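What follows is one chain in structure tokens, specifically the form predicted in complex with the ligand.
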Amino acid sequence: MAPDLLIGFIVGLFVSAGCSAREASQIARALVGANLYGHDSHGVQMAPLYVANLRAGLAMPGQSPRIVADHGAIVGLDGQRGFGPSIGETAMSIAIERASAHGCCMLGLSNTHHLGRIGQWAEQCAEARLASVHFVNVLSTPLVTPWGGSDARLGTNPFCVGVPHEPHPLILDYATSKVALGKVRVAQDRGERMASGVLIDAAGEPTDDPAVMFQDPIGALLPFGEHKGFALAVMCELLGGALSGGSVQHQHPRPNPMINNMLSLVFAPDKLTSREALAQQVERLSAWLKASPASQGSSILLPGESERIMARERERNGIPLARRTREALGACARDLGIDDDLGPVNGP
């Protein structure tokens, strides 16, 4: 499907719910953007459940972020359930006007609606060539056990580290949990196994089974990294969580309200190196890493790469929609008195 379709479709059903044109765009430019680069997870099979909880009154169309501490280079931004493409961006321009008078900003964000794909936030702060690292934790219903335990504590708490570099930013963007719901989700959808060591049941038992992640009571994912995923993860919690002025997990089950809360640190290199000696260090570690024999036929990739190769390849033949996200787009497209325009399916 191509992009710039999806894009308008995905304003028309904003639009429609409630969201001033710019918001419509931004929120749609988030999702496909996360599709173009592969994280279909946080794509526009996102946008159902974001018109569902608007309509709930879990994520709030037209807000700003509301400033609750300001000390200059540390500011405090409630998100006030706003919808994430839209409140992130305005925070992020904040912390990069800050960082950019003072050389570096810790933001703090609370109670925001799903900021989406963190990498976004990381890739606006290297576009004014700032370097930034992203603590976020989710409340939502608890997906991810803590290691050695046996039920479902965290949400998939992401960790995101951008550098600035031309022509393009190095970006680590990840969950902590083993792998996304999302991939869960096409397993169950197209009647695969996972991957041993991936999912427990709700008896705290191992299972490659993906269903457990979709019953009453719940099963639970793994931490990734084994005890090092978690020990991250829970600083996800204490730093993204509690330290930016919002709340950790502490309660199951929950509603789903998609609540991220976020830490940013956004700083400027050239305090510490010049801009060039910076390029040059990273253009010294990429050919240093590249030139490593690769094994078995694989190719060695750097943070933020294998996302480019994915964009190139799908804004040349189109993003695939699987099944059940095409239906659900139609659906929420007739639920809002909208055209579904989109076509048929086109994915797995």
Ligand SMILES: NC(=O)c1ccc[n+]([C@@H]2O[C@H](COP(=O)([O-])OP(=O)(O)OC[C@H]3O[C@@H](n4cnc5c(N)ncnc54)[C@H](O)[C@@H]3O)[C@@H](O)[C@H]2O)c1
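What would the structure be for the form predicted alone, rather than the form predicted in complex with the ligand?
Left out here are the partners and the other molecules; the chain alone remains.
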């Protein structure tokens, strides 16, 4: 499906649901951008859930981040349950402004409805020629087991780093679970099984059935890298949750299924080295790594390169939508009283 057509459709959904045209465009471009980069887990399949949360009062349209602490280079913001694509863009604009003035900024952002693909915020910083590190926690039903445990106690807690470079920045962005929950949902929508070693069921037994994450009692995702991924998830919980001004996971009622807290460290590389020297070092490292003889059937890609390759392909050939995703978008449109004009399904 053509990206522009998909953006227009998603804009229509959120305008009809009560968002301004600008906010609807921010949401649509963030979701379709995730699809373009191949992260369908954070793409338009989220739109019906966002709309449902808006209508249930769990996501608030038209919000701006409220400054709750201001110490110049250190800023605390409350997202007021506003939509992540809008709140995140404003928050990063503040961080960029402060880092440009002071050389660095530490920004805590709490109480925001799903920030989406965290790499988008590192890219926004990199476009301003700033490096950044982002720690995120997820306050929702726990999804990830602690290493050595047998039930879910943590969120998927993304970790992200961005380094400015041309023609595109280097972006590391991943969940601290073996996969994000959205990728499990994509597998379920496509009728596929998960790889082994990713999921356990509610009894703590290994399984490849994605349905265990969407039933009661719920199963759990495993942390990536065993104890190492678990330890990083804990640090994301503490830095992204507690130090952002938000909260960490604990036993309590969870009325909102999609709240993120994030701690972002944004800084100007040229306060430590020149921009020219940084570019030379990136190129030197890239050349050294890519000179390694690639194993059969693979290629060596730096963080962020695979997304650019996927974006070029999907810009040419369109974004595939799983049948269940396409049906859910159509149902959402009809429920909002607007035309379902996306056309036929072009995915499994």
